[in-house]
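Single chain ahead, by itself, as structure tokens, in the form predicted on its own.
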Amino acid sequence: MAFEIQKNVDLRDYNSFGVSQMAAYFAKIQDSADLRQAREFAASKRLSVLVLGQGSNTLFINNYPGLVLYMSNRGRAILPGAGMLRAAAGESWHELVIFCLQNSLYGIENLALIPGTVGAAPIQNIGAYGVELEQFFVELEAFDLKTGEIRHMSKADCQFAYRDSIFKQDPGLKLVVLSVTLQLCLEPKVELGYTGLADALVGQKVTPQSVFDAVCAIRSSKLPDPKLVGNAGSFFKNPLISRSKLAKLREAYPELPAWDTKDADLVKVPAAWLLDKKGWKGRQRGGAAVHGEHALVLVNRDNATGEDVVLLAQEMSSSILQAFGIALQSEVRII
């Protein structure tokens, strides 16, 4: 398909709210050549760019006056060496979960069902129910959009914190994810230290598939399918706090659930169980509402509009900050 750039699209089809925003530029990026003929145009139109995956870690509050590059390459390969495996951005990350498992590779069936794609996938640093990417994170080839160069990054290059990594901030905006390299594991090796995850094995024989399956079940009972309700899964960031403000917090709530970090000094609290205990299921905002099973979800009830969700987003975040003296930060990019 030759390279094509169109005037103002819609943007509902590109994001898993399915909010409508328009694009005043877009283009379908199929490889590096794609992106260099992108950022001459940009150029020389001095327009700013967004590149998007499925879009289901965006939101959209205003239309964007720039192009906006759509990553619909693929391809997926197991490389020599032991468990290595490089995926194209444009791939589904579930998908890649299910290629791995039925290849015999092994350590990512905790993350299946995360939406959004490969190329996404180190930018947010993606993590569920006891594993994170990095953890298996070799190396990705990224384009420069200010440069035109293709630079090939290692973890220690891509600086990855919990759901962070150095392409949310500068120089990295400028890096667009075109491959991405794993090291998975040849023998089967499960993780189960989050409890939901190990009640959910109980009696059953544990398997890479069998706690895949059980992900996918535990998911798709709290979590509603982005197809058929628009959402962009977790909308806030499980907070950090200090032991002693969760000493503190403990005094009124003994049951807090909390976990350890890297951070000898610093745990994490469910951002779940702080707006449960604050009522927000099921409330909603105009067009956008609370998910009535599983507080963290924002979900497009009614022809949703981008600022919907942000508003109801930002009571809820009040509502946390007054009543723990806990700040909400958002997992979702808003434009």
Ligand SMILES: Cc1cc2nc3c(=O)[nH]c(=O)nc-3n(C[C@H](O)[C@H](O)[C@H](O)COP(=O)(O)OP(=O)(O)OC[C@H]3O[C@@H](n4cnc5c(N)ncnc54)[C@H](O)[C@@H]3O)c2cc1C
Second form
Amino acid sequence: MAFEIQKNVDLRDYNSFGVSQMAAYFAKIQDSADLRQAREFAASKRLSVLVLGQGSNTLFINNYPGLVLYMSNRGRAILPGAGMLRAAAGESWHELVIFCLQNSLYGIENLALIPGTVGAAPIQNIGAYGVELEQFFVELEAFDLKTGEIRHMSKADCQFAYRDSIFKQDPGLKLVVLSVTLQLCLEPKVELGYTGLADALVGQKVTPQSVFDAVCAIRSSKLPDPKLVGNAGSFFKNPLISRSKLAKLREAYPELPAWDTKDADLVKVPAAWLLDKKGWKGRQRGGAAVHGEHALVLVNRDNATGEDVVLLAQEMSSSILQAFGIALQSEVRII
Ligand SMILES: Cc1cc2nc3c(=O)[nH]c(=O)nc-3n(C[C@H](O)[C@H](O)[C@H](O)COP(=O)(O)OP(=O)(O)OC[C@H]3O[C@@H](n4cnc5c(N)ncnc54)[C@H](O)[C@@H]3O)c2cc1C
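Shown: the form predicted on its own; wanted: the form predicted together with this ligand:
All chains and molecules follow, beginning with the one already shown.
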């Protein structure tokens, strides 16, 4: 399909909250040649550029005055060499997980059913059920909107951390991921550290396929399907706090859960627990609401605007700051 730039496009169908905001310019990107043309166009009109996958981690609170690049490049290839795989940025992440299982490439079953594209996966180092993308990441190919050059970035270059990477701040924001290369395992390798997952598999033969099935079943029972109810999964990151802060909080809340992190002085506490404690489940503000089953998930219950969602999120984080002295950070990118 020839490269085309559309004007005044409603983004409602391009974000999983299903909020309506207009992009002044919008282009589907099939390859690096499209990106070159998009870059020239944006420069000629002095437009800002926003890269979009499936919009499942993005909340629009304003019209976007620049050029939205909708990643539509496709392709998956098993590379010569044991268990290496490359996938184009516009591929569906969940379809890639299925493709790996079908080709006896193991390790990412725990990341099944995470909505969105392959290209967005490194941006926040997607993770679920005890597994993070970085464990299988080898390199990615990116187009630099600043220089127009193609760059190859190693794991070290990407600076992965918990729901974080170099792509979330300048100069990483100028990089458009074109493809991602992963190293999968040729022998079945399962990660059952997450209690709920191990429980779901009791009495069953543990295989990558049964782990995949269990993850899909747990997620479907807990998380609203964005096709039916607009949402972006967890709205907040799980906060990292010091061990001394945890000890202090546990004087008042002995049951407060916490997980170790790579940093011996820091623990991660579940934002959902904090929010649940303050009674946020099910509360509604304007068209936005907190999911009735999951305090971390904000939903578009009734024609919410992006502003409805953000105001609700702000109220939630203020209440957590006041009650626990913990500042929640948004996991969702707010535009
Ligand atoms: C129901 C639900 C459950 C979820 N569960 C999880 C979960 O368990 N774990 C988890 O980690 N996330 C989860 N998420 C969040 C989301 O699925 C991931 O963040 C996903 O990687 C977003 O993909 P996307 O293509 O929709 O990204 P988008 O929302 O389109 O973009 C997200 C960010 O990445 C940038 N970006 C996208 N593509 C590219 C590219 N090719 N190059 C450069 N930048 C790019 C965008 O500019 C934006 O900043 C969930 C979301 C939903 C709706």
